[in-house]
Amino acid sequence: MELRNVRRSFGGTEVLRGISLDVPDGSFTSLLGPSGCGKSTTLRIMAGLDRPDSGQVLMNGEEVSDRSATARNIAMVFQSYALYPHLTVAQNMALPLTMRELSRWQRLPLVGGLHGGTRQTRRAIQARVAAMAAMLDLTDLLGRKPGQLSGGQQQRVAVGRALIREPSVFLLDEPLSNLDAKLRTQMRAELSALHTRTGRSFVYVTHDQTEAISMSDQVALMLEGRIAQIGPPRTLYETPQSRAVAAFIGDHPINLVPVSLAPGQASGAFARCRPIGLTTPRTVVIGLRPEHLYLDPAGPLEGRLVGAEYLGAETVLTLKVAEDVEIRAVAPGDVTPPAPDSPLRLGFAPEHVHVFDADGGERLDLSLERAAA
């Protein structure tokens, strides 16, 4: 599947500014963004739940703006899980089948027993279910409803009712943010093994990074209805391609500071480093994850310590560099801080330091290390 320049908007609201994306067959692609950044609505586009005002939607190279959801063979699992509560598990993941394979006349419970070849296809359509059932592990449930299943459950029940009917492309809009946190990560691992198992191609819509990041082939992050960067995962947190990525992406927000540098020369908390790659004179941001600052005698960067929170694993640590500038670094949670207002320093590798324009915040190709003595 395949978007092109797709602009969509909602009285006077530009929700989506061109967006282009292309899905790779077999690929695992999410929308990471943060609420309102248009995920939902290209999610939709791609669905045919709703039409863009321009741009072109294709799938295998052919247009289909302008086709139902049901003409573009697409399976979608929402939020909600949409489950039929009138409806058994069984029920409710034939219920594809049912509708697509079986006429209306068929379909009724006592004339459509008359109709031939009504039995041979209910028995396919039981054949299917008991299939998919056994690969989600759902056969001991199939006679239940939904309000007597768990979130993971139903869960479970909606992702094989979109599969069953064997969908091109199979769509999920943010299908783990109503579990519990121990449960998201189970079923994370659960999707990953199905995506690996069907070999479809899944696009997959959530504001977690941890969900996009771990089960995801390629991230598309997408900020004020634009796509910011798109790539591989250790693409987009590695190499950034402006501050804004590079604030959204990580665990632990990343350290932006303002900086002066001129040819062999920073200014400011980083006066202890020289410039990488720098020919002439400019005010930029330098960025650095806590993650990658550590404890360091003879660090370059000096600051004194006003806080620490101790995590377990790690402790996270706030240092004041500068007037009104302060860092946060991750050291191990078996380190025991100094008291507060001590001295500290710490070091960083060049190949960790972002630097990005001041003013368009685009990334710049330039580092910093660590000046001699």
The other form holds:
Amino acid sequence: MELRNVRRSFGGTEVLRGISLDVPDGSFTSLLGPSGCGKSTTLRIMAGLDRPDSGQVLMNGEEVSDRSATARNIAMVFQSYALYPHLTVAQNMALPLTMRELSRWQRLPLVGGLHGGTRQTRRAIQARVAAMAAMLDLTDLLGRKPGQLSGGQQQRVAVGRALIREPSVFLLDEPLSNLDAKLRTQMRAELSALHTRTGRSFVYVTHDQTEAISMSDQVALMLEGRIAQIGPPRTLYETPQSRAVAAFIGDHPINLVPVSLAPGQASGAFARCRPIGLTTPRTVVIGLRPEHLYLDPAGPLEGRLVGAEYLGAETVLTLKVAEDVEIRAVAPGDVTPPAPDSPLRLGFAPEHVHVFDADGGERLDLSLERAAA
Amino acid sequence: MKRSVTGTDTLALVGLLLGAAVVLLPFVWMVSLSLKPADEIFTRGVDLLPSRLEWQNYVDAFTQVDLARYLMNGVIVCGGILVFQTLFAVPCAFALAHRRFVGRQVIFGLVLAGLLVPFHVTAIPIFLGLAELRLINTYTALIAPFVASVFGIFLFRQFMARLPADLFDAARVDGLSETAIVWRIAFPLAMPAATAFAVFSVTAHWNDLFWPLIVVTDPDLATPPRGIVFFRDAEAGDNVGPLMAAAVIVTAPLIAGFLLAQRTFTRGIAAGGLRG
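I've shown you the form predicted on its own. Could you give me the structure of the form predicted together with its partner chain?
Whole complex next, starting from this chain.
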């Protein structure tokens, strides 16, 4: 499935500003972004529930913008699960098959039975529902109504209803956001396993970077209606293409410090550092992840401790390295932080330094290293 | 949880009981008269209870006029009206609640405006139209004018607007056509509204005397209230006992139906946004 330069506006507001996205067959692709970035709209366009104003939606190279979700053979799991409250679990899961495999007349309550083959088809559908229920551990719940199920069970029914058609693309819209933290971790593993087992393409919309990073082959980070960066999770974390991407990705917010650089000389908090690869002086923003800073008595970054936040496995230290510049660093939890206001030094590796243009925010092929004494 | 009955509660309760008594009195009187022997009906005193039960009134009600036939007509007419009203109102309501199209607001506005127009305003043009089509004295004349119910559209649309849109998107993804969504998903979920609407519709048309009196003169097509009128026209003069018995028989199905559907009915009204 592929999107080419898809645009969509709602009443004058441009929600999608040219989305191009390739979902390789069998991949697990995440659309990650804050709320309102257009990721759900993108998913709806992929599902055929919405149409792009311009641009193309391609499946196997064919334009499918005008086709319904069924014609595209796409299935979707909704954030609210959207189970039919008046149908049992079995009926919920059977409905997509009933609609596809029985004709209009065969579906009629009494008349349908007159048509030869209706009963066999119905029996085949029942068998597939039973098999899907067994796979998702729902066998005991087939006779229940959705209202009688827990959140996790409803979630599994929604997945079952979507998977039963054996769709070519499987879309999930924030499917875990209504579950509690523990169940979420468990469902994450189940969804990953399901992806491996079915081998279908999954497109997963989420605002939770942990979900996106832990499950995906590729993550498309969407910001303000554009794809800010697309690539394997590791690439997004290690080489963010812009300041905005760097700021979004990472459990601990990245430290972003504006600095003017000249060949051989950095300024401000980084005065003890030397730029690598710089030819002409320029103003940049240095990005350093808290988890890449370590306490080092000989480190180039010097500051005073303003705060220490103990989190069990780790301690987040906040240092004031210059007037108006605070930097956060993550130290292991067993480190006893020094008294407030005591001077500390931090070190970092040059490969962990991200340098962005101060105006445009795009990544620059530069780094910093400690200046020799 | 129990709570203590306060002074205001008692006052309210007494008020409600009085109100109920006032409303119930004519019914009690009707039932009482229907069971009184003919000589007791026109006595000067007011006796709420008959001295002996006169079941002959009920036998007369069925034998003097063709009451069974009228009841049957009532079922056909009310059933026909309800089926067609539902058939038209539910898809309309779904479209107004969950589809985006040009003029949706205007059409909904028209529906609301339609609620304000009493049927009697349009009765004469409709009668003339039916006369022109030579449909007077047919079931069609009794049913057709009511098949499009703005009240039904309004009630269903208010109820459906509260159903989550995701549900219908899910159905679209599952391969249901818009028609299938209406009847397989939206309609079953709107059952409380449907029940409420059915009670309103059946009560109104079962009890309606105005329209059958205008379009039907053939006794074979008379609806129950129209049929009761035949007692007065009967040559025997005012035959109050059997008349009241017939009235009881005609009212009973409605009361039974309402009692059966009571809970869903109130739920439908509450959810339909008709409550204050």
